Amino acid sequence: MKKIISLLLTLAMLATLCTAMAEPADAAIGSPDAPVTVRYLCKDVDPADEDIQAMATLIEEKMAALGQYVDLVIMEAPAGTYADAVPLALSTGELEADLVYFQGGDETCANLGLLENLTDYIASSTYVKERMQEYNKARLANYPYLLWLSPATIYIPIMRADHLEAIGMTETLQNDPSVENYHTALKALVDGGYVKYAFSGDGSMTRANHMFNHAFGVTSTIMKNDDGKYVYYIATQAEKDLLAFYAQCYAEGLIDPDYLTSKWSDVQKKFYAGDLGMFCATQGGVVDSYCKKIVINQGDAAQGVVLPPAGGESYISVSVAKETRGFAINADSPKEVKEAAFAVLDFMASPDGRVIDKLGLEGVHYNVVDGQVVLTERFDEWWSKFWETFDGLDENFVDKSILMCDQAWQSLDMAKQYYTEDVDVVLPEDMVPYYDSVFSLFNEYSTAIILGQRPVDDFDEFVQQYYQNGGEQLAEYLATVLE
């Protein structure tokens, strides 16, 4: 009899556990008669826009069906530059938002204790934690105040299929993407008259660094030198070797001489006009845009080809020091409001939320025909108001080929395949002047070296000045953090 009772108790406990596991992880929020007001602020999300108001209503309805009753109030951003105005307004009490998108300036608010630690919210979430990539998790561990579900910003090299075929390098670059082979291909395009220049930049070689850094040994933001000191990559032999390569390319006429003064719109125009052999674009949606526009401008033969990083190891290492932008919750909001605000974020990471965020409004931006999404002419007006990620979209409902071209989807996969986590830290305010000083010097020397105004060996002179202008202090601080 005791065994039977024990068995019945065990079964009852298992049933209870299974029931608990089957229920949504989110607790009920508010009530039909008393929804919890969540004040939402995001850059360029206009409360006067009818589509935005319809989005808020749809979110409220979908969440109410889950027993989560919220009143999502879209707020107008304070006057001024968003990155400056939002933290100032929040810190002075002028801005009373609960769910705030930051695009800079968040550290000031975090240091004042104005931003909620999101660690526990995310740990108990239903969908957010499923959408996080490894770099998101590392950033949260280092800085738990911002959340941004998006592919990492990695610039993927694109070249034209007709160009690669003309110089006979299609399979070579895909299967053996060595620096030598990239150099051979880019030189062949310029020397053969297919393009004016191999590649350009919008004021620096930053985008090219995304594909060349690792090939020359620039593997992280902070590295150790031969003496075992922590230094920023700008003071390493690896960076010297990379600058020597760029200087060679510039001397050979491969780099657009206007790269220092060009705006990114100028670089785009040159690529569409057929003047550039290679273009580095952010994985995903940006790659999609450029691959489509190059065909519009140059014909079907000019299909974009996304390529692996030089050296075949990794694109630029992804910093995990902190999120550079994303959503925060106001620490001064009442507890139930903070929980409701995060519930909104979690819902928007759910399959239903992803449809709203990525597709917009049914009947406006898309229609459903025979159980499948068909985009309308107004679809291009819509952009994600919460999360940039495509993860969570039901592919049985949404044919992903209607959202982006194959090359764009491939670029997302390649960014994950060639991913390396960076070594970087968030510097305290007293270290920032040293950082600014050494990087200002680096920009001066590196530009002169690339342009041939200084010999490559002048880099050694820069390294000496690096230590004299803050490098020593930075090394001492970095050792305390990284060791």
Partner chain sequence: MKKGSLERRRTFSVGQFILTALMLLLAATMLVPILNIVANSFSDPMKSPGMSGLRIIPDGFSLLNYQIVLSNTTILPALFNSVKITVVGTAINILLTTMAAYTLTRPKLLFKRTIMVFLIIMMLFDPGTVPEYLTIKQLGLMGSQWSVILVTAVSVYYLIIMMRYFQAVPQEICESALMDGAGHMRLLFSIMIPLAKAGIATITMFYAIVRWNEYFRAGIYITKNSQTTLQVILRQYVVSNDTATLIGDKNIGKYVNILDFNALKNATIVVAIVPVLILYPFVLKYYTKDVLAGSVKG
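Given the form predicted on its own above, produce the structure of the same protein in the form predicted together with the partner chain.
We keep it simple here and write out only the one chain, dropping partners and molecules.
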């Protein structure tokens, strides 16, 4: 008897063990009669828009076919500037959205524990994982609350084909984009009277840095100086060399003297008017827009030419500290809603989701003729409501040349080709005042050096003040994080 009982108990234990080891059944989301309501909020997505309602219905139908039953409710954004209003509304409880697009202000919400950690969701996802680039993964490791499947923001230099032809530098800059050749080209444009200024800025030289940084040795946001201390790039010899170059350009009349007070709209205005020789725009859709607009303003000969970075190594290193924008999930939403919200994001990263996101509604924004996509007149009204990336869009289904101009696609490829990952960290709140202090000081010195109000050698004085104004504390903190 005892032997039989022991045998039965052993079998029971084995059965339990096998059950525990078995693959769990795919977690269904909702049911046909009880779909899970996911409240979605995104900038400029109007719930009253018929096309948006149709998109929501289409997403629900496509997900239902996969056994995921959601009721996607589009919410209206609070009044005011989106980046200010949404974090405020979320943190005060006035906004009850499950899936929220942020364009700034998310850190406040994350610090209040209002945003869900997405790490586990991504790990168990199907398509989101596939679409993530290396910088997305690195950013998520540092700050797991925002996800943004989009090309990294890199400002790609564009010059006009007719200008390059006139100065005979088209091939040179493509094949040997050294700093000297860029300088020669830009000087030739100004001296030859083709443009008023070689390039400008919207308050700073940030856009120009995207193409010149690596050429001068500014390879990341945080670098080690000669004595082995971690410093921000602003206190390095490389940055001094870069500032010296800008100062030389300014003295030669290559830089627009209004760059400090100009807004981006002013810079665009000057480029379209033919006053600027070079223009730096975000790869992809923005390059597409600008290349089309310059032709409209200046004629067909003014085709944009996308150029490699100075030095030919890399555009600016891509920050992996955190996403600056993207989708977050409300941590206060119920568990099943959070899972459903992420399922929506994963679906939109799938091939079917990419078609909806990038092409819009069939019969409204595009038609399928002989198995190929033909855009309608209303296609220009559509834009991606979830992910910016083109990855996952079936090129056999849609000829990409109808979506953007060649220069735009080229800019996306060049951004990938000349990509370097940055070294940067998210600073804790007590370190932020030191960061603000040293960067504020840098802005003062760098501006004065570029404008010729201070000699380049005053940079060494800045470096001393850098350490006195928080540089030492930052170095200590960065050493603990990076080593």
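So that the term is clear: the rigid core is the largest set of C-alpha atoms that superpose within 1.5 Å between two forms. Nothing here was measured: the structure is a model prediction, and the numbers come from that model. Numbering follows the first chain given and starts at 1.
Comparing between the two forms on the rigid core: C-alpha of residue 167 shifted by 2 Å or more? Result for residue 167: no, shift under 2 Å.
At a 2 Å cut-off on C-alpha positions, does residue 371 qualify as shifted between the two forms after fitting the rigid core? Yes, the C-alpha position differs by at least 2 Å between the two forms.
For a quick test of reading the superposition: does residue 83 move by 2 Å or more at the CA between the two forms, rigid core aligned? Superposed on the core, residue 83 moves its C-alpha 2 Å or more between the two forms.
Can you give the C-alpha shift of residue 112 between the two forms in Å, rounded to one decimal, after superposing the rigid core? The shift comes out to 3.0 Å.
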